[in-house]
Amino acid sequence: MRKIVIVPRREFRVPVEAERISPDVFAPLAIEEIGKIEVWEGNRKTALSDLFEVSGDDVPAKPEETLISLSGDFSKVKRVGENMTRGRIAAEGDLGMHAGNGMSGGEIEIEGRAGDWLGREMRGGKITVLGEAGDYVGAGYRGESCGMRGGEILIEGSAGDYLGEHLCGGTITVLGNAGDFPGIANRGGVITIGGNAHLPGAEMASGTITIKGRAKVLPSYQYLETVEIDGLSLKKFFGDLVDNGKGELYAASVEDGGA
């Protein structure tokens, strides 16, 4: 496995657009060539090596045999791993917005916190976040009818609002809590939340959402029955009936107003 290490030279005060930090781009290039890749810091175009120290194995390899290690604070570095198809990216700390945009393969692991729009319009591959994640995980960007279509996102902490908005496929698992409207306009994906959530599945047409904690369920959902899944007693709902939806919503506990 070829390993390439990227370290910020300083703290960034404005966002850095770095969509070319990807195994697909780095794999065939020598270290010196990688350093010449253009990125944007705010409205200023510059070379990758002006902002980051680039080191590691200098021999080109296949993307699937390439690991990019991000060491340091990448919280303002956006679009890392965009459209990646193979290989692996490992962030030792936080990672900025839009990581894994449109990725169709490979793996991204984030030890810290992930910014908003993680895995936007993802097609395949796997993203793992050991910390928390922001809003719009696995969502579609403004005007898009579909967000995530395939792949897997695992968040070991909690996630923000609009988790999986316009989800059309794939799997999102959050071990902690989720914010408002997880699975809004779900069109076929699977969302599992280990903690609590507020108003899951609004405008859901199909798909499955499971809340293993407490949820505020919309009145447009029809309660069906209580079922046992993996040793957990869950209330099963059908909806969103406002949109003639046929989605399945499960919740271990429901706030007043639900079943």
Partner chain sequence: MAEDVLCPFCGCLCDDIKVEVENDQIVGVKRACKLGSSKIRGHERTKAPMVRKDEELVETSYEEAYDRAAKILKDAKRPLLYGWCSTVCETHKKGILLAEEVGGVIDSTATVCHGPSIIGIEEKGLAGSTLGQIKNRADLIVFWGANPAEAHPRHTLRYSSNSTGMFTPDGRKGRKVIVVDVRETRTAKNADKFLLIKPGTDYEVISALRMIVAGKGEIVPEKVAGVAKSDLEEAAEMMKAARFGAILFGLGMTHSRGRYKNVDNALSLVADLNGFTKFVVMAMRGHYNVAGFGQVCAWETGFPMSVDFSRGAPYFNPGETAACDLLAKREADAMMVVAADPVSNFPRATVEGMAEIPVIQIDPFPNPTTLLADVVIPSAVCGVEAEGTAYRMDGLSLRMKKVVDSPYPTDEAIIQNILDRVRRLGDDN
Given for the second form:
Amino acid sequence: MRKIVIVPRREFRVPVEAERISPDVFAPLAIEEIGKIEVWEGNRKTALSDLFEVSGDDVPAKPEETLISLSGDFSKVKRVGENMTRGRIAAEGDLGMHAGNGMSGGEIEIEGRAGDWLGREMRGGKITVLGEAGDYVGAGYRGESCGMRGGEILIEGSAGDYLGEHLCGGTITVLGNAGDFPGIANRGGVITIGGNAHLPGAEMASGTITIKGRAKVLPSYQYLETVEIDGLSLKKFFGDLVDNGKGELYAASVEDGGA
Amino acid sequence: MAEDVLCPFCGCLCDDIKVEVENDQIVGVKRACKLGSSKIRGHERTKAPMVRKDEELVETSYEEAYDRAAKILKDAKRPLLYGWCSTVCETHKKGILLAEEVGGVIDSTATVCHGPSIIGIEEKGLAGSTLGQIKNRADLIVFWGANPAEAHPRHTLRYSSNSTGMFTPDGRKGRKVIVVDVRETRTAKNADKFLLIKPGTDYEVISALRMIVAGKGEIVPEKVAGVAKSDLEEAAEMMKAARFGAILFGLGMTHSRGRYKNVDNALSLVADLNGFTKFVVMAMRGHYNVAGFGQVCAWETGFPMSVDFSRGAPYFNPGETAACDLLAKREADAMMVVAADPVSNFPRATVEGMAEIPVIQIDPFPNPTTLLADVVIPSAVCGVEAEGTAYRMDGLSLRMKKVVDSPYPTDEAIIQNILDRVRRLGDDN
Amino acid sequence: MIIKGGFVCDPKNGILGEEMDICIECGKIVEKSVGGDVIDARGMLVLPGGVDAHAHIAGAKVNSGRIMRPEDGRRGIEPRTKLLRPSTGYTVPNCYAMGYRYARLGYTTAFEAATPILESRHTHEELEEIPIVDKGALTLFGNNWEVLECVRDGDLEKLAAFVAWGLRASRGYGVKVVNPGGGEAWGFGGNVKGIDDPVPNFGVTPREIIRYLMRANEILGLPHSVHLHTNNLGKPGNYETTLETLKAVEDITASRDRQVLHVTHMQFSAYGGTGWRDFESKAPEIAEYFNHHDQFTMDMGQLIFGSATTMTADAPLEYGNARLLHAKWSNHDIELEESSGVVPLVYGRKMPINAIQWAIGLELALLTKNPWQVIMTTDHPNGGPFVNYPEVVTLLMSRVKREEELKSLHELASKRSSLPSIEREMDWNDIAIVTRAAPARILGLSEKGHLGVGADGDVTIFDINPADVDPSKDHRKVKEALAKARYTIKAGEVVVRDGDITAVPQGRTYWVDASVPEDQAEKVRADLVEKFAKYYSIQMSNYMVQDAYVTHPRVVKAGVI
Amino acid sequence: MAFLVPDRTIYSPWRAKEKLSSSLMVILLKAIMISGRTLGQGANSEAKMSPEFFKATSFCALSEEDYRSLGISKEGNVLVRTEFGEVVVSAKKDVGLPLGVIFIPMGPWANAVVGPETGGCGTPQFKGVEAEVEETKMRVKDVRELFADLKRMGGEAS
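Provide the structure of the form predicted in complex with its partner chain, given the form predicted alone shown above.
So here's everything in the complex, that chain up top.
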């Protein structure tokens, strides 16, 4: 595996947009050429090497054999791995918004926190976050009717609001809690939340959402039965019936809606 | 006496105000409400341009203020141009051009009022009408999280619950009013039916109503968010029985937990209700021309607010490119505030983000934003001292009048001056 | 300026593909040039600037489309340049993109198809921001209370006076009628079912509204005829309503040398079947009728596969669309005047209905023998965005292209339409008619759509040599050439060179100032004073579009003298 | 969220109604804060440095029962605390408020206790903020004092 290491030269106040940090782009380039790749710091167009130290193996490799290692604070670096199809990106710390936008293959690993819109409109590949993730994980762009369509997102910590909004396919797993409206307006896909969630599956047309903790369930869901899955006793619901949805919602415990 | 003057206060944009003028001074205001009258009569003004020197604001010339403003914007990598609710569309056009020119982000006060409504509309569309349609036809008005008695005092009489029109000759007597709120407001006290809901439960209540409206009420639990199902059934029945219903919603919906999803669901409720009878929905917009900014920004850039020009093409994503996010996340490195007062209206931690960066203020009046500003440029009051276009809460545009002369330049002229200087600085580079 | 040696098609002046020079001075076509630029157009096609007689390009509906569709805004993005403002959007582009894109296609004139009087200020605010092209807006009258009352009272003269007043108030160019009576019925959630279904609360029928407005239009001698969006538009079986409507007005004659009625986006009004299951084309019946009635004209309303944003003053239609497609839905009713709706959708090649609709537009254009009677539109952005005009031109010019397309469509396009059997292929003169000469004639724009002396100096030069290229076979070349004008010249100024915008002048806005006898005007004023006092939510004095909103007017006089 | 405050009685009107009647020791109210427009706030919104604006926006309205429970003296003040900050405002009764809901007019005082998070949609949650309220002898800061700690460096871009 060819490894390329990128380290910010300084702390960023203004966010950096770096959609070209991607194995597909880096693979055929030598280190010096990678340094010339265009990135934006706010409204200033600049070269990657002006903002980051770039080092590592100099010999081009195939994208699938390329690993980009992000070392240092990338919390304000956006759109890393956008549209990537192969290879790996590993962030040692936090990674900014829109990581893995539209990716269709390869892997992104984030050891710290992921910003909002992680894996937006993702089609394939895998994203793993060891820390927390922001809002709109696996969602679609505003106004679109389809978000993530395929691939896998695993968040070991908690995730923010609107997790998997307009989800049309793929798998999202959160080990911690999810915020408000996970799986809202989804049309497929599988969401599993280890902890709690608020109003999951609102306007769900189809798909499966499982809450292993506590959930506030909408009054437009029909309770069906209690089922055993993987040793857990889960209440099974059907909905969202406001839109004649046919989604399945499972929750270990249910917050009293009338309280 | 100036007749049929437009009121530069709230989104009602009343256009029947009489203003008495003697020797170019306003001496009387008739027909306006307390809010409008107060604004037209005038308040203490910022007398002259000021710039901050050694922590103090000191008076200066317009020329120096323009130069300083241009330099701040030109030097910034992510300048935020914010406000625009209390000025005319002609200013908006110039402001958007300036934002393009400096590669900045432009955002309006919608971001702290009905921004979520706009995002809701992006999900569902908006089944609306002009206010006159409600006046002439509506026999049911639902105020949801809205309190016109305090925020839009003439709304009920001119346009909604108490107005009269072609098919509504009996006014309030011929209408039913439902109020949904978390407290019994003055508006709620006058309702035929008041649903007291718990804060942050709008979404659930709307879903329950949608179920009942669709005839699937048997699935809905006996109590939803503190409201008895029988009350919801009664409300749903009133809605379906109406000949023409209108849901008019306020910040109660957009400022509460659920935010744009509350609006999104309300828009769906209205679409559902149209399967049974006629229903429209409208956001009770706050400032007189905050709606106008959304219109201008949409036709100029394709998007109604929170537009980022950093990379030369418009990029829109509230939550990322909205003013509060840019400040709270410490992304913006300079700010220009036009016809708004974010220091009063933003959360404290967001204001702290403003305190770290240079701030330019363009406004007729001193306010808390002045306390944090580095450049202060006083302007004429639109609709009183300057004319131009404004859009009412229903999207109807009207031309604001100039009633008296002003010693101050218009917002539009100020922005043009800054734009000219920014361009000159650009040429030097 | 002189454009030398091009292959010129100027059908209005009988020039059907001749090599000749075109001269422009002071923005107008002249006999002889006195100097200036020389453009070598040898081996290129030279046409008058394109004229779009029906598109939704400005106003509340269009902006609602933008606001509800950020996902459309992310398409078609072009950053700003030293000369240009940024562009966004595909079906609902921002104002700048509209002007630039029209110019790149060689269009120099575009008319907004529908503006309610009350919201015309907004329409003009947007028209002012559309660069380069000349423009105008058609004013909606078909559901206006004053119109309905004049019709009910049988007061034709008062109606004419009101139309004149409404055109002035809106700075509008002509009389647009959309689903007459249906818009008013929608005020309470209803609709009208046909031309003899009475309008609730007003006791008039769509038939009467159409007839009265056409007669008022002719009394005023307006440059354009009534521009009609028929009742029952978009519904299976509606061709009967369409034919019934036309038959109902056969006795009315035009007061000027033009059609007496323009039926717009006919594709949506030429449907057979009793429902969507047996939905079929009735374009041949419509075309046949037109072939025997040259007093009527239409535009295609061609459907383009992919994303569209439907927007129309036919609000009940849009509600039906939204429910059927489970799509976003915006509605906007305008007090005393109109209603309207906006619904985004996607036309699919494999969707039987869409495939048949696609065929219907082409059938109408190809089966109607006289190209002056049927002009090219996509009813932007209802059938699809206007940037697809080169695609439509190639479909009209090439049977090969049509056959290729049909293969990729649902088979019902071939079975439920006559398109596969149509051999006709338009030539460049036909194209010059349906995209230039005829729309200008239909709108009554004497300075547009031709290259005769005195015409506006609006010229398009396409990098295609009609002597070498067979549009039937080389349809790809045709499409490519038409998508990027080699030159677009607007009022004598080169605004596009090699597909790039080179100048951004401000176009003019056409509106019609029609005079009426003072006693009739006074009768109308009295009615309106009462309407504003009782029903409108604004003051009458704040109603009229002020001069500030039309900074480059081109006022066309008409009226009763 | 559990409120564990040593030496204080917590009063949560939704959880333990009976506590109210049994205890006169209520000193801390757990409530939901909402902010919003009022006539007074609106009428003075172009005169924000005026005493009228101060008067119109630097108060907290409570239900009569909550007001009584907190033992607020006549024209007394309360300290409102949330996870985002705290502010002293004068106390008012409002019969329209349900138990456990407090109202502060839109403006700098309300915003002192509203959080900056927008939940990804650009708009902070101005209504429905969990708050603790207690009676206080502290004075209400005026608008200048409220922002006095945000020092300006003066002039040029940093």
